[in-house]
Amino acid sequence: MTIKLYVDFGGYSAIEKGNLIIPRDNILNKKDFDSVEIGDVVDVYSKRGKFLGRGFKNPREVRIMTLRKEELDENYIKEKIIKANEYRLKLGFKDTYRMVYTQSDWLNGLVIDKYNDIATVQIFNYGIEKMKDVVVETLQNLGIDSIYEKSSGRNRKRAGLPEVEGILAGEKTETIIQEGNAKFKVTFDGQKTGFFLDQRENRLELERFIKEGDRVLDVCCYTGGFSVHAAIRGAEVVGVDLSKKALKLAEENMELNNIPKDKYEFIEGNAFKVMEEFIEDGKNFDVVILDPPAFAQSKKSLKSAMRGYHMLNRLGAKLADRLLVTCSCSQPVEPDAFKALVIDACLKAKKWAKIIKYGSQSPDHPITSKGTEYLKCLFLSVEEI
């Protein structure tokens, strides 16, 4: 018999608004929650007895998998992965894309990225982890040769699960992917899953604004995603990142795209300090790109994150002569709040900014609720006041 858990969200159902992660703190009958084995199926009800959803228990939360009373078995996992992949194929994705995006694909706590014939898997749900073999078998049946797991980070900790990393099937750990006219070497021993697929549309959009001979500053460049797209359009690029390993791969990506070595430079260092030094030295760039890691992992860190974003954008705006491209992947940062922050930071930098393009995450990262929308990318025309 499936255990019934009753939740209270202060007068409204967060589940009905698309939030499918239920913290233990919101569960009224905590003793029943604690009595359930980790990874077991539970049903979630409102405090008035309305059925809200069915999911798996994790140490500190319940992850809702379905809003129906259906079996959460191996067939469920297999069918949802296949359906998620078919959805991307219908959108026109072919070789490289996010195949499964957690709750947006009714696989709450599972993320799968496909890079040609390699897939990376992230699991944040113990119920899915218990059926990991099904995930691997399904991917192999879909033509994936090698599967690499990188289950780590805040979502893993939030679920109360240990970090896991390693090869689940096959032997390949790197490949070359194509993105528009650009090529990228992708490896699976770096940050997250080797390459940020969510920025695909924004990287391609950047090419529209690059002119031959532009000086481009790419801050938090990681493995050179934006840098390569700027360089193949004829720009001279300076990239900045803290990770020596990422910068080495960024250089390899430049070489892969036949970019002359005198057309790019990568600097290992703190983004804030490097930008401050550039300002002190009187340097400027036609285009400045800011793509930092998430400053806010939760609402608790939102205030300090906003200060960090403001400072970063103020420095970026000072260095930008024509175009500022600025991003935030912090889910707690609201899109309108980010726009207002960036405009204010530009004003503080004595720059008049006009938003000419607003980008979000690539459509293979479908937004189905507030909790699944996180990436903001602004393209701003800037000029001195």
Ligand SMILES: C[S@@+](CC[C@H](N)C(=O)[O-])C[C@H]1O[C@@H](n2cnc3c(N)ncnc32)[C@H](O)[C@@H]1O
Given for the second form:
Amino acid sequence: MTIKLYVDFGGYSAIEKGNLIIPRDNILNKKDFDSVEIGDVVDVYSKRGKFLGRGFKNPREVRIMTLRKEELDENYIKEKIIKANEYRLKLGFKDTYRMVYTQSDWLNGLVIDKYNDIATVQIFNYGIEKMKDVVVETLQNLGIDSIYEKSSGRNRKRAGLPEVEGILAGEKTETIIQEGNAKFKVTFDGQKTGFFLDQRENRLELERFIKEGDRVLDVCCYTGGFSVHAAIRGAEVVGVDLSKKALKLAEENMELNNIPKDKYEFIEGNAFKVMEEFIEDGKNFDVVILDPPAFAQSKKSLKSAMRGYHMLNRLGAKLADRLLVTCSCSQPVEPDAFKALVIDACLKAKKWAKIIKYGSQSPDHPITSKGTEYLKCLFLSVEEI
Ligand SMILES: C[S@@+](CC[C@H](N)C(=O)[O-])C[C@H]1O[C@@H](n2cnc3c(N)ncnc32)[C@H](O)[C@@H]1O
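Requested next: the structure of the form predicted in complex with the named molecule (the form predicted on its own having been shown above).
Next comes the full complex, and the chain you just saw is listed first.
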């Protein structure tokens, strides 16, 4: 019999609001929670006995998979992966896209990215981990040759699961993807899942705003995502990143797109320090792009994260003559709060900023329930006050 766990969220049910990860702290009958094997199916009920959802027990939380009383078996996993893939194909994605985005695709704790015939898999749910073979088999039936697992990082630690990394099938560990007019080499031993697919639309959008001869500063450039799109449009690019490995790939990506060597420079260094030095030296750029890592991993670190974003944006605004493209991938940072922060940082930098466009994550990362929207990307026209 499936164990019943009762939760007390008070007021609205968190599940109805769409939060499909239930921490042990919210469970009333903790002894029952502790008695269940990790990876086993549990049913979650409200205090008054209303069925809320069904999911898998994990060491520190329940991951809700469905709001129906249906079997969470191999068929469920297979069908949901196929459905998630079909959804992307209908949207027009072809070779490279996020194929499964966790709870948005009713596969809470599973992320799959497809790069041509290679897939990367991240699992943050022990119930799904137990059926890893089905994930591999389903991907192979969808034409995937090589599968690389990258179940590591914050989400894995938070779930209380050990980190797992390595090849699950095939041998390929790199490929060349096409994004609009740009080509990128993607490898699967770097950070995240090889490439920041979530920024696709924003990188493509950037091309609209670049003019031949523009001087562009790409801060936190990683493997040159925004840099390559700017260079393709005839800009001269300076990219800054802490990661030597990422910058090496950024250079390869410029070569791959036939960008002449004298049109770009990549600097290994701390974004804050490099920008301060540029300001001291009286440098400026037509376009400045800021795409830092998530400064706020949770609500606890929100305050210090906001200070970090403010400082970064003030420096970026000082250096920008015409356009500031600024992003935050911190889920706890609300879009309106980020807009207000950026406008304020621009004012402090003595720049009058107008929001031209507000972008979020690419639609292969569907925004559904609470916690699935995280990326904010503002395009601002800036002028001296
Ligand atoms: C979200 S990624 C950028 C993705 C990139 N814009 C793209 O489209 O592929 C953030 C990058 O910031 C870099 N980074 C983190 N902290 C940094 C710092 N203090 N200074 C410079 N780079 C930093 C990381 O190495 C990582 O490559």
